[in-house]
Amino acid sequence: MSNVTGAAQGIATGEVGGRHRSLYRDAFIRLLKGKPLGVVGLAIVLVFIAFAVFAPMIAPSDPNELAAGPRFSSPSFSHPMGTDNLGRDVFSRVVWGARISITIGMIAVVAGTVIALSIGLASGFIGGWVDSIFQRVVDAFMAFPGLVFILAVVSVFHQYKIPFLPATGIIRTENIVLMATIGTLLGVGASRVIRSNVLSLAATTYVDAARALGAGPMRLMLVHILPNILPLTITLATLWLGAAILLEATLSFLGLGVPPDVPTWGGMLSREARQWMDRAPWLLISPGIALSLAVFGFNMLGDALRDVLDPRLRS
């Protein structure tokens, strides 16, 4: 009986950090050893993150520099991906496009993760009228097609400016609206998955033991339930990154995403490539391959993380 009580006290005091760190370390080792596609996805993701972080050092010229080379110059040593109709270096624009697309995707995913965890934890653990209200809101939200929702919100708020935000750069009003909208779309839809896992965890023995030893609701949620849904959340967030980048590219292609003065993969496909693809096919191929590789990398990494973090799929 004393052993059971000691184990329960260990659970109630949150002495599980070491086990969770061991879980993630073991998962990383299993990823490297048994998931070759996951390793490929991780390598692609790291390359694009390096592009995003070190874009000023990697890009040979400014992405908006006019006459950086001859107009419609085909790929060469001086311009690996050629030049566009204004003589801008396409490789530089693809590299800077990685910074914009990945930054917007990551911030949108962070916002979506916070929304999904907030709704899922509150709805699944508290239950009752709180669960009913949240789920009816989620039902109403999911009744709208995702792309239609994003187009409607971005179209309405596209003309407004937040006074204290800069007029140029990534953190401008248009980008904030875009990231918040994509994050809301991803987070509200995924809150159902988080809620279902919270419901199953709330009925486990170790949560009952912690509750019997005096752990309050906030401690139960943050110490005993939240760490156990983090593997699922990490997997979902990795998969969301590919979806968020693709949504940003879609909106930029439709002219409702990032402003034209900021190079993005979707904007390059919408403007230069669509107009001059017959004369300069590399204007379509270069950003298209970059976008496809980024989505592929994040999806492969997400699938591999799901396999190594879910104990039911480890075999």
Contents of the next structure:
Amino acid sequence: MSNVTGAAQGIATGEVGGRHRSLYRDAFIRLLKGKPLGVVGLAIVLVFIAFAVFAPMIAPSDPNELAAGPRFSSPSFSHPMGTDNLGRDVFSRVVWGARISITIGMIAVVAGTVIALSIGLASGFIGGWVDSIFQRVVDAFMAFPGLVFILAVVSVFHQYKIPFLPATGIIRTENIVLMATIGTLLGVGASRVIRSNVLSLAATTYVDAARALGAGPMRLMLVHILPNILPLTITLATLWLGAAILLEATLSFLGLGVPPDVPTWGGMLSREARQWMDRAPWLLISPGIALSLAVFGFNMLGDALRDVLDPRLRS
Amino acid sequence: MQRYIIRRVVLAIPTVFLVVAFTFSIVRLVPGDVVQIMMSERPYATAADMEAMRRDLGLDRPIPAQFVSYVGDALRGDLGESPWTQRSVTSEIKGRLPITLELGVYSVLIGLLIAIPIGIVAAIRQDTMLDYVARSFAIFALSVPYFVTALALVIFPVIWFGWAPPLKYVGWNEGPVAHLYFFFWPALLLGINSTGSVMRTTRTMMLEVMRQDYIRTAESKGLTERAVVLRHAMKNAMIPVVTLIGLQVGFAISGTLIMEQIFNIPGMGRYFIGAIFSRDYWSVQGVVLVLAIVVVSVNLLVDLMYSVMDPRIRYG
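Switching from the form predicted on its own: structure of the form predicted in complex with its partner chain?
Okay, now the whole complex, with that chain kicking things off.
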């Protein structure tokens, strides 16, 4: 009896929110204590985020400054990753590359999450013909190998500039197209996972109870189901961030991603850069390792988050 | 069973329809006037030239009529003609698709050949050093992009040992051994990159199967570990791995597009990227359609195979 009143008081004083927060705090502590590989992933991710946020302070010179040093100087104390064919400092370019990769990755993942949650919730909760239509569209979507879909969309917009966007900087046409396409690809693909999770949650007794208390469909979805698919969503978003960074790098590698005047890891590996690599192999090593490490970090962190955030796997 | 096959095939129809609708839209959704964009590098083109080109490409007709003739032509295997080279997109693809598919098949096979044994060993030696090494390898293989390993392979051995992988395509008729060797490196690197998911699934399924009663029975009969694993456990553990093959094929096709750039392979990827840069939307459209149809068919086949392989599953 005292338990019931306790819970009622908890609800009255808004402690339910507090308990939610402690779920995530618990998960975080479990991650630190029991998942050494996850901690390594987290550390790598934090380093790259620091690179991205503090790029102007960390990079010794402007990433596009020509003749920041002699051309093709091998890694040395003044240029820890060497310089390229135009004398640009490779370390500065790798640091700024982190900013572009993570910005584009994060925006793409936010877009993807919104898409995955909208389709997943609508399809799983409303069901019926809405579900059927969404699922057929998702089917068709999955028929395209990821890169083929992105290339198809990029080919359409390749020569086009969205009129009201600036011609330089992060929110120019090429980047917007890239973020929207990567986001769509990840979001639609993952909506299946969200949908099946919503389906199983919608069949639970506590949702029935809330419905019996008179909660409308919007309230059921947003207050009762959404918070419970959040752990899964966080896990997926972490794994996607690695995937989004990889996709952006692949596109830039092909010369169809971020425009060439912006330093990106993929761009540093593209056709134009490749012709110098037998002369200056460090031009491959630094961006290659940065890219691999970033993807590795997000994968490890995502894997560990899956273990600590999924209550079914808890021992 | 028969009903399931029919149902599965019927369900693929809306998918194919949407795929065709998407590829049809590629050319028509280009913002602005596609003919003007295509001509923008040819300033000598007059308005009359553009009108003629529009008529040539059938863009002057109403959209529904265009769609009907697009579907009709596609069904007859006619994917149009490149307005630049005047060559039929179908014949361009015919020469290149086999090369891409060949690389894709080799990379999937190599991936499975590496992933399945490692997954099995990791499972039967769970939580030993071998298991940890295998799992770290899987995560590592998943994280290092194949175009980085491919570039490293093309660049470093030359500097260090004066050796390079073959970078000039060798046709089958120029010698089967040289032909296969040409594909070996790109297929190996792609295969290694794809091992992660298959290895993990194999390991998880083996762990699950090895805990079952019939395995204990087999062990207590006095069978060797080898016989138990290979003859009893593997048969059941491999079934879910089969479903992954569909995914692997999609992944391999994306991968071949990239590998073709690095190893100079004259397949769909080089054609595709070249078409994007030269604003040849008709070729882009054709490539996208053909690759999507390949993936839909493979997935359909895998689904059907799955239902044949696992008699425990009854489909309604």
